[in-house]
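Below you'll find only one chain, the form predicted on its own, shown as structure tokens.
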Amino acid sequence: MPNTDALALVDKYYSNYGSRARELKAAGNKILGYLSALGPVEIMTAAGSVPLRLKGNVSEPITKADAHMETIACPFIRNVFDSALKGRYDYLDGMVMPHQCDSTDKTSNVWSHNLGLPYWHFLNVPHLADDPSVGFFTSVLGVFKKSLEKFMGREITDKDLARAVEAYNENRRAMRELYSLRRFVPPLISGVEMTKVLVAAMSLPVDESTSLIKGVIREVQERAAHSGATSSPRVMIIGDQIDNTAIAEIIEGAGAELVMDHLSLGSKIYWPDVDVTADPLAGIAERYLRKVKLPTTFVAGGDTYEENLEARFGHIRDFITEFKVNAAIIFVYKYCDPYGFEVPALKDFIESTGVRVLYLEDEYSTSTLGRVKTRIEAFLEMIE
């Protein structure tokens, strides 16, 4: 891949999301859609399928989903479901729905009935991360593996799983290297560009995704790096699946630098690797249950409240230090209880590091961007 082509290819896959999966489907591959950071992509890839993380369209109103779902369900879930009903993912051979919250759990049968895909699997992910829960989840992944073997018509061997684990670990290492280029003052890659890379990467087979990320690294490294102080606020955004550049455009349009994220399509999935274990499923279960930092998973870290906060959010302090963050924006979708319940403790923890915090709760839609823009701009004006 020529050095000058990577970001152009990112733009293509960002603007035409799923276009590569559609091409692969036409070439005879089976495409499996999945929701959330808990989709076990290693197993799907080991089975010979192409995993595709689903996203909605924030610029398009929901016109079909509300006939089948309550309007108080997660706006992200409703929007993605609406896109699926409109045929955006008509090339899917199946879908994997990991249990993460009530909006995924209670709407799974609605998805399954209305989409009528050849393959459907609901993944029973526990909320605790103790030893019995990891053992239980390992068994759950074993059931999923057998289900995929039947659908794909082939055995998934431990060697298949080990190769997939290594491929995704390499992918994560490459993405972390790209993230490191945001530590510069100013960062070598903008928040808008990074958002596009994250979205494009989750739409590709793992090897193609890794190749694309490495191409972006080569291209971005050719930019001139500066050093010294800057008066621009260095912002970190925290939330779930923010898969559109609109928020990044607002932040950077206000003169700030979006230098880090803690999103479920960003650092939450790219920092933790899968450990190489004798039983690959055990290593995969350990990663998704204990290492992927989601508010729906309770990870106890000690006997006191402060120790538990450190176990849940200590890595965020490390990000703040490493990327020189001095402002944080917590963006939560309406009706998202898991993320909403976490906000008071998370906000207090971040503020204890000396970083100013803005908390926003809004829609998965560009229709409300006016009020979001006003609040972000007012917040950034207060940051020295």
Given for the second form:
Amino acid sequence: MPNTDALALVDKYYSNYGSRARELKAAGNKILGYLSALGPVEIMTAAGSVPLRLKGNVSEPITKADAHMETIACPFIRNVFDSALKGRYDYLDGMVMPHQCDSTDKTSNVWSHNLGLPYWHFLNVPHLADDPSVGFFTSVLGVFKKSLEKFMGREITDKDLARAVEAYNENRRAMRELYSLRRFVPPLISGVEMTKVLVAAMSLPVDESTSLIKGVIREVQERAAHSGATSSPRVMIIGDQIDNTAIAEIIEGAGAELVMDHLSLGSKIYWPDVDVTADPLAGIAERYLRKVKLPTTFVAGGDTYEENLEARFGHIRDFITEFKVNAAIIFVYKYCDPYGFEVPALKDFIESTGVRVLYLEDEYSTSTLGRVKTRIEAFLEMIE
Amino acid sequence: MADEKKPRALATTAAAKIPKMTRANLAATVRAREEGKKVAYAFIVCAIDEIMRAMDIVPAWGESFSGICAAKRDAEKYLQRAEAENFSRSLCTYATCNLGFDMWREELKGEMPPDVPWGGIGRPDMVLGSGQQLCDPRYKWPQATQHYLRDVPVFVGGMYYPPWDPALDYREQEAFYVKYNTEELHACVRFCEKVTGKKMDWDRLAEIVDLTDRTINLFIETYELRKTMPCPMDTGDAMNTMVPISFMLGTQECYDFYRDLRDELKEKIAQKQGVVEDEKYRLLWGAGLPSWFALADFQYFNSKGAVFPVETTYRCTEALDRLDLPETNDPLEHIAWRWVRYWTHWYDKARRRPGSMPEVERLIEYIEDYKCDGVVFHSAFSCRSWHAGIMLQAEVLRQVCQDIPVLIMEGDIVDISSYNEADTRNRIDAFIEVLETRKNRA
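Would you generate the structure of this protein in the form predicted together with its partner chain, following the form predicted on its own above?
Complete assembly follows, chain above in first position.
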């Protein structure tokens, strides 16, 4: 890929989300949509399908979903479901719904009933990470693999899985390398650009995603020579699927730099790799339960509460140090019990590192952006 | 917003005993320390009741305490404390109410906060949570609690069942689900042994499991007496009589309660004594926890000649001979089978009716068995666990079953600010009119 093309391509895939999947569908591929960081993309890829992580549209009001899904469900889930009902994903052959939280579990039947896709699978991911849970989840993945083999009309061999695992590990290595360019002062890639890269990457087949990321790295590295030091606040954002640039634009529009994230489409999925194991499904199970750090997985580690906090959030402190973060924004969607119940613990933990924290609970919608902007700007003024 | 508590008249004398039993449950948690017993914060429908009872652990049920605070219309002071700590109002209000109480008690260095409803709930020695396909707060609430009670150890075990999928045979998955649940229950025992310093008495556990099995069968037998017309007890009472099965399972007192209730219902049936004098409409409480501060709504239904002979809420069990449980010598494996077979009980029926789903098959079964004319659901805004998916149940019910009148009420379990009595009563009135029209047409 020529050096000048990558960010333009990112823009294209970000602006016209799912366009590549639509092209691949037209070329005869099977496209499987999925939600959340827990979608087992390695297995979907090994089966020969194209996984597409679904997103909503923050600028689009929910007009169809409310007739079928309670408004007490996660606003992100409702928005994506609304998009699907409106035909935005009319090229999907099926969907995989991982059990991340009540809003995925309790609405899975709502999705399958109303979308009527040829393939549907609810993946019963447990909330625990002890040894029996990893064994159990390996069996759950086995049920999924068998079901997918039937739908795709082909066996998924260990070799297929190994290839897919390596492809995703390479993809994650590439993305981590891109993240490393955010350590610079100022970062070589802005938060707005990075958000677009993360969104574009999750819409592509893994090899194309890797190639795109590597192209962005080459393009962005060239900026190093022209970069001058700044003293702007360096912000980290923490939350689940924040898949639009609106928040990043507010932060950077206020003169700060968004240098790191702990989002479910960002560092949460790009830091952990799958280990090569005798049973490939066991390595995949281990990654999703023990390495992907989501609040929906109960972490039992540590003999004391403080040790437990370290097991749950220690990696965030490492990010703070590594990326020279001095302000953090926790952005939680309304009606989210898993994220919401750990806000006080997480906020205290981050503040104990000397970093100031802003906690925001809001919608997956630009309709409330005004109040979000006011609070972020006020917060960043305090940092300056 | 309604701001005065209106007590609900109870139809059975058994239900009238419940406040005293609930107070006793709470009091047991408060005096446990001086009796040398350990207290566990626990959550209903987690399948660890028998383990706690066999180890003499006193369960302190957060849902019960918060429900009482709500019923007394005295939860706001705790909700506000939790909110001040950044626990959003959109989170489970059972949890935030309890957390607000915990924070206050810690500020008072262990003393009970002033004017606490019914003497408050005891400080726990452990928290026993659960990871399931139900209720994120069951593993997040324990973590949040520990943020304020840092010395209290937490255990969370997994309890899962094969999810509904008409394309898959759930029976092929049962074995690994049961194996996993059994392992997690054994891990729970090991944790309790560590905290209590006592070994599990496995013979005692087996006896308690047997007592639980007999209680479950008696509970179902008792509740099925409500099929009788006129209905001798309705859901308004069941929201009280759920206390023993939900909070006292594995105790003789629980068994005895349902024995007495059964006898009382038989007596009422013999005397043709119904909840309402002129029973016009029989309704199914299709899903949803009630607004504890507005239980008088059931009486309002009764005043219109409507009764609820059956509900799915707090009936998280089924007669054991219908579950066909495999034999096992391990009482924990027995619990695991009972769990898996209960949650998958309506799968076969759903597979036989294209387009249906298990929750709807259960509704259809109850509509037919209890001769119901309509279905009422309650959607509580702070609880996704039991309340997301209700609209689909109503939609599928209409599609696969019949054009049955459905009412979906809105409110919350604890937060009274979500409730509007006038609106609720207007919606009930409109629903009754629909039932009336339909009856006249028939």
